[in-house]
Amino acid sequence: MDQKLWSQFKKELPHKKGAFSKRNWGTPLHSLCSYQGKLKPALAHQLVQVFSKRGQTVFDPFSGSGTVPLEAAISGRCAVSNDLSDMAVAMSNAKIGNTNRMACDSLIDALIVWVSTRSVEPKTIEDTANIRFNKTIAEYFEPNTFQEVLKARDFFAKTKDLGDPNWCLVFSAMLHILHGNRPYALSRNSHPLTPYAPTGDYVYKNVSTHLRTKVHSALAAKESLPLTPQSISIQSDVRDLSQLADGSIDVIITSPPFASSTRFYMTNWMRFWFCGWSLTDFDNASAQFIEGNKDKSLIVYEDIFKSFGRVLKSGGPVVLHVGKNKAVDMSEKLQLLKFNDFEMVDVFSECVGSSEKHGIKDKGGTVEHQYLVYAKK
């Protein structure tokens, strides 16, 4: 940790100034698939270039869309990702991972074939006919359309792979063209991030050409970046992390769900509902994800803190974003809780009221963003 650059943080907050304040600061690949909650590029930036050195190995544990491992990434770090569910970590290894257009226009030539030739599986017709949260999915989708996007869902079933870079990438392109308000969208229009009640005249779009369109564009922009080729996505609770080595970790920097904010699950629910989830894996995610333990009580992050103790280095730093809301501030009951392993090097809260909600209620009504900053013993 350089503390200069952490004190000139503080003062200055150089993620709202300039040409990092705007929202499509960055690379283009930050916006391979749209994600409620996704960390401003900009800001992941500055806590790399503070909080690490070139050449270390930078964690996030709860990676989501892959933000913090991609500006790790392009900034001379080795970065290593971890989430839960299989939508996060496909985002994460298809930034992050080794990508060639070759290999990914074999996935898609695959899926064509797919298309014309399968009927939808029984599993895939009965999710789908159990699953409405705004709308029924065929509500969303020209009927030829649907079909296409239902033998999509059995193809990525059938072929997944979240260890391929190449697939993920794939996979990844196609979560972020289910809907949509602009023209690469399949949905009728609807929103980018969460799926909002569609709107609007059904219009047939095909389903490889759009994806096509996507992949290509996402390589076009991560063909052209400097990333780290040594880094690497992982899936694991982040309680069990054992697929790291002891002392594997230079820095952790990472931004957990927020307590008593939207479920992230819930804001992209089409997007999970593509990745295979049934009615019973929605009513059953509050048991499985953190974000669901952490609501009834924040102690589990003694057993988080207790993961990052064995595979971060003596001395490194865990770097946490969390939020305040009007029912919980975070940074103050983490403050509470005792990591043995780990001493408080600083606390610091920005205010976030009046930020850009890009169309998106804030459920959870988050007043500031809090950084907590630790230092294993």
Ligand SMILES: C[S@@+](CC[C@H](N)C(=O)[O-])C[C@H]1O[C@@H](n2cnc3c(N)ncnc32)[C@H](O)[C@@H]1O
The other form holds:
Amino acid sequence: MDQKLWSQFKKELPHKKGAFSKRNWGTPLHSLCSYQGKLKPALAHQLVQVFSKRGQTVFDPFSGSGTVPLEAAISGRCAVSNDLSDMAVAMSNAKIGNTNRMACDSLIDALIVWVSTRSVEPKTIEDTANIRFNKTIAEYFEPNTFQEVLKARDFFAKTKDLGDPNWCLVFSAMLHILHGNRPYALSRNSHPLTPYAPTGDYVYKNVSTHLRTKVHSALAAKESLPLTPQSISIQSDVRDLSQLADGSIDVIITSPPFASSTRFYMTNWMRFWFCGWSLTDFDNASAQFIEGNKDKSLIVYEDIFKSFGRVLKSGGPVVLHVGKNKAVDMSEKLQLLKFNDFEMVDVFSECVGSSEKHGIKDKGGTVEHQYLVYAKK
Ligand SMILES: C[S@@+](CC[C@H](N)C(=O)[O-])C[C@H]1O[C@@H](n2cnc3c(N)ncnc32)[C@H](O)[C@@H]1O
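Now show me the form predicted together with this ligand, since the one above was the form predicted on its own.
Expanding to the full complex; the earlier chain stays at the top.
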């Protein structure tokens, strides 16, 4: 880490200045698919600059929509992303993996054939009928659009390949257009981040036309980026990073789920349903996802840091971007825990109370963003 840049960061909060302060700063590829809890790209960019050097391997073990890995891969770092959910892995791999237009177009062509020749699979009919969190899924779509969406769910289940960046890009684009309040969305009027109960007219939207438009705009954004070709995405529980070799990582920069805040799989429920989840998956998810962990002592971080300690090189930094809300002060709780392989280097807090809106009331009431910096002994 660059001490001078870190001191400057703390003094000046560069991600809040000038062009960096704009929500849409950075490549439009960051907007491949809406994701609640997404880090501001400008902040990810600054953290990558402060804590890593060109040529180093930067790992985000809770990569979500892939903001840190994408900023790392744009800045000449080798990015490694990990997340537990299919949705997050698809989004990260779509952004940092090697994609090409012909492969993406062939997938959409295959989807068109599937939708026009198949009927909906019984499992999809059953999963869909059982899930009704605010409204039924059928109520979100015009009936013919709904049939196409159901068949598209089957198509992606049958062709699923989270290791193929082309599949990931087309799938992520499909997840994005599922619901929203703008013309790109297949749903009736809803919300781009969380599927708020739909309102307004039932209008037919052709799935493949909407999908191709989104895929092409993402590819156009991606083709202009100098992405590091060796970047990779993996999928695992953060406590089991066995796919990564010992000492293979130079720097960890990550924003884990904030305690007592949003459960990502619930705020993204329709996208998780589209990824293949049934009602039982929602019921059982809290066992694996850190945000479902109700233990406010954050003791789970002892196992998380064991995993970090194995994959990180000696001297390598871990930067945790966490939050304080009314229920839990994560920084305070984490400082009470002892991580054997690590020493604490610094703690810094940034007040965010008034800026956390994005049109969503429940941001977990975060009042402070906290940066905890550790170094591996
Ligand atoms: C705050 S979000 C990360 C957001 C990300 N920085 C971005 O910009 O989109 C936290 C992520 O942790 C993931 N997660 C939760 N429990 C996990 C676990 N046990 N192993 C790996 N990932 C997990 C969630 O799926 C979620 O994507």
